[in-house]
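In the form predicted on its own, a lone chain appears below as structure tokens.
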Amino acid sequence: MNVFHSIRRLCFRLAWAALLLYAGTPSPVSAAALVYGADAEGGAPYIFPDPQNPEHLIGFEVDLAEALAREMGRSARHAQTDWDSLIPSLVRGDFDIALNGIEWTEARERKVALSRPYYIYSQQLVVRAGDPSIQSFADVSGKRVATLKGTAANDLLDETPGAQPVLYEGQVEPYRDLALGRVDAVLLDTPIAAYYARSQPGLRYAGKPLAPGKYVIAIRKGDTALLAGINAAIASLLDSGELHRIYARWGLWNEAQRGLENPAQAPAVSEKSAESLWFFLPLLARGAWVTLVLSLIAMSLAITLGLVLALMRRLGGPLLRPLAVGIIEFIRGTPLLLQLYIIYYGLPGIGIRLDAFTAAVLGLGINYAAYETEIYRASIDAVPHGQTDAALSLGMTPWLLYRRILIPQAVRTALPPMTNDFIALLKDSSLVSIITIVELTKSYNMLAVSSMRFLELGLLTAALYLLMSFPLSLLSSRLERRLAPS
């Protein structure tokens, strides 16, 4: 009994200590610090880990945030947030301001308050140095042009007849794929092009910068005091020359920045407004079709490869059996996202270059093959052992036993869980957006970021997923009833 009381007291003290520690932890938004939301994974030169000290963040927007905080008598603190989620997270109250290359658009101004511009950017087209077919933006018709989703460059390419946009999540991958020949050109903001393309000998600028716009800081609507403070701080940094020094240090100052002195005349990105939600349906339907086709091909590969691995594990002997087990455990023990990165971005390092769709099919198919192997194994084990003994007593070889007796009966047991796996694969296909596949989830993300209609488009996208997966659920239930032993 004394032991019980001692344990209870210890648990109570640990819980009390944890409560005190939690109470002493600063909240995401505090009065002392100016908490700015930004995506450090997005890349240079905005905000990124210092190569010499990865725990420390650097970038021209890091310097800008610290300078703004000093002007306002506060300290700056970074809050990591995916770029696509910056505005929703700001509205939710996760941080004070969103500062991460946010382009001024009418849709964003309707959703949040936007500061005066702090940088004037343009779009810069970059091509391979040895490619004479593209000399300016006028030559992109029929070309695969890489850019970031949900950006002004993305909108510009969508409006350009004949251009074939290839959308990426990060800033490094477009220029890497350009060097590898997977795309014909890259169109991104001038700060990105200056940092990544100017120093690479195999790349060159194609034409002059075009389509100027302005970067602004987002603040929650109604937070008028903070908005006034941010605007005053930007004006003070501009007047004192500190803004010039920050941009010059990163090689980003140019004559276009003179327009910051008169914010009313700074260029702005215009956009099309769509009143009806059904305006977006064709684009979402196109993404849904890509999702369905990709999932069907990948699941076919998974079922076939899973059967091969299952037979290797059972009939492979001392050489193939351990190999099959190693492959299965490696695939199941590593994330699908990592496998997609290795297949698409890693294999070119050893001379294997796959297009995005092939890499997506291989990634999903190989990943799910490991799980289908285990389904096959369990289904084969479910066949009564007496049938195996009877077949062997009749002189059947192991291969004939599996082909005539075990596999036909195992399929009856395996089909329903495989159908469930197909539904899971249909949803996991959203991960292939990291290798430039524009499937349903990525289509939603692009449209929601540009229009700021996260809720309505999210519900419409969910309905499309349901329309694809619900028939599969009915099929799974029907198979279970039909194939169940009487």
Contents of the next structure:
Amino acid sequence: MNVFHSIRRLCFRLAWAALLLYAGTPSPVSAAALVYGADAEGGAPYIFPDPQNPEHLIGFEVDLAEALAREMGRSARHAQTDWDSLIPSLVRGDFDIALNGIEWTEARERKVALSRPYYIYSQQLVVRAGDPSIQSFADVSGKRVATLKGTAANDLLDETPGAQPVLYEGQVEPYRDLALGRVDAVLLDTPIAAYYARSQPGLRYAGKPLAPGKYVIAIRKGDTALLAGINAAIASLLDSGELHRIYARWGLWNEAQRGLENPAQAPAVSEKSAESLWFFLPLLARGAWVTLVLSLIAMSLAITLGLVLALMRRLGGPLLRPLAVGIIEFIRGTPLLLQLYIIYYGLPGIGIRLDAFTAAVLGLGINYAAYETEIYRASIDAVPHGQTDAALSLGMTPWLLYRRILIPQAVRTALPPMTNDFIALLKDSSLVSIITIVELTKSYNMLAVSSMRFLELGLLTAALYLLMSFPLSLLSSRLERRLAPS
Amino acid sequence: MIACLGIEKRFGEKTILNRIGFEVPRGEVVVVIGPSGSGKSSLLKCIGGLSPFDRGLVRIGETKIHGSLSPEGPPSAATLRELRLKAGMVFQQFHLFAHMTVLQNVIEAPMQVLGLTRKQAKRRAEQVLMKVSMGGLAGRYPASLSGGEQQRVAIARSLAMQPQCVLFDEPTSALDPETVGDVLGVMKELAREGMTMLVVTHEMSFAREAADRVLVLDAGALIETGTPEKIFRAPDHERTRAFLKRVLNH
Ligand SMILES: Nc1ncnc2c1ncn2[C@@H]1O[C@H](COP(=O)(O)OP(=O)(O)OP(=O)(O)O)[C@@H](O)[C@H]1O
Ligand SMILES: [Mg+2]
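Which structure goes with the form predicted in complex with its partner chain, now that we have seen the form predicted on its own?
Let us now look at the entire complex, which starts with that chain.
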């Protein structure tokens, strides 16, 4: 009977899997499904994987999307998209609407059509319970304040004199780093604070919510019928009390939501899109400077550490040699992104707390060291074996042999590929933005998201990268030519 | 000065050196001949401490190294270095340090290994470069020298370490014919001064003029030894005769 039961369960699961698979295959946007773009990556309480059943997405916006679709006689389907790319993806036609805590701003209004608001949020400052130095937002001057990149809170911090914004991609990490003492406060939308911080021991709310704003749904310009349909559906959910029920279920209902009834009043959110391109250049240049400094330090580390690993591998005993091989294989066999996560978010678990810049330099430097080691190895192998015979026959020790004979000759072979690696590192350094470093790509991303000028700023940013890498390319090909067999 | 006793070396199944034994007394010049692949280079590398062997022993002066499978076991790094310091080596392809000038090539080991000051090393370098008639080219890089010039610098480089003997592995066979004479001249002069030398070469003129004895190697075995006179005129061994015929005829 047990077996029978298991088989039945298996059959059921297979059928269910087939159904999911079918539902998951991309199908043309149809009248039946309302496809909404949203970022489910760490996006509680908006939209996030159900901890009990991670294949299933939950959140107040999931409920909202389903209620809206129901109102419109359609079904709702989620399309996963990074939050930063929601608007460009919408414009490109990847989904019908973008529904994911999108704040109303004038810049967005210019780019896409925005629905009437469905939620009124504010910013809530959260600090460590044991830190009396911040009682309200007025105290953030000189403090490191974490928030999500590209949000209204980000804009608010940018305009607050003295505040030092620290920018994150996800909403879990800011509170974690607050608890670890890496930042002094977190400023985020009330729904996020309510979900993550209200009940977390060791953290407390500082001051009243401030800077209210409105979440709206973005629709392609010209999709006027859909816009009207969405607006009507929101109004109907509001009237029927369904909206209230959804928010209450998630602990998000508050008196401020009364403002949803008359959607006319528009809170002002900062304005960056009307500026000329030159306005952005100093901001991007600052990002480029961070990229350059970071890359230079990381490359120096990679060169040194790579040499140590190479020598361990060549001259090390039965202990050092396998250790070096293990380290190299581990580094080369795992993604840099993962390594950065481990160094920045994982090491505090064993008591090693690095600041973001140190973690970034270490991550990039160690990662590239593994590749530099391989270059050294190939270059040393490229030195004719007779050089070793000659040096040893003159009584040189292995150490002298490497230091005086092999390495100086190998450097010439190694320089061009090392220069190329430096160019690659310059570009890979954009990955460190995930640990809150604002380098060039992140600067671009922030400015583009807030101004909606993805193309022009993208080209400007590309020009800055080229400005840094092109001299290196020239140097590399020059070296290659000079060292070519004569 | 140099003594080999039952040297045996294998690569897997293949026997490269098969119980080789001979001596080179102080001040003597011994020439080694034999067909390609007979093990001449391998023998020299074993004697010079650059290549391990399985059984037997090599002695230079008072320094002994044993085969790695012999009861005494392989030599320590220190013993090996001591042996290498006593035996200078000159290679077919010169192997000058490509990133150093002639002078730097010659003073490098005396300074780094023997701990001489730059001044002492330079004085020594001037002497040995003079001896090989390369005094005027001390500032040049190896790539800008002819093969014969490079080989003479290589000889100077090994002499600067003041070894007790010098091992030559076909020092002239990579050279243009017109520069062979210069290198052989230097070697003959060295022999006249009483340097103990073990020379792999097919230059019969050198063997006749300078060698005290000739060893014939074939397929890893020492098949014949004798004065140049005897080996070239009336070798005992059929294979020696065949080999000499091939070498002398072209
Ligand atoms: N690393 C190695 N692995 C396997 N066999 C080797 C190796 N080195 C040399 N041998 C073999 O050892 C034998 C002796 O080689 P060696 O170079 O000593 O000969 P040789 O007399 O110097 O020849 P030549 O006149 O061509 O220089 C050859 O048969 C060669 O193939
Ligand atoms: Mg040889």
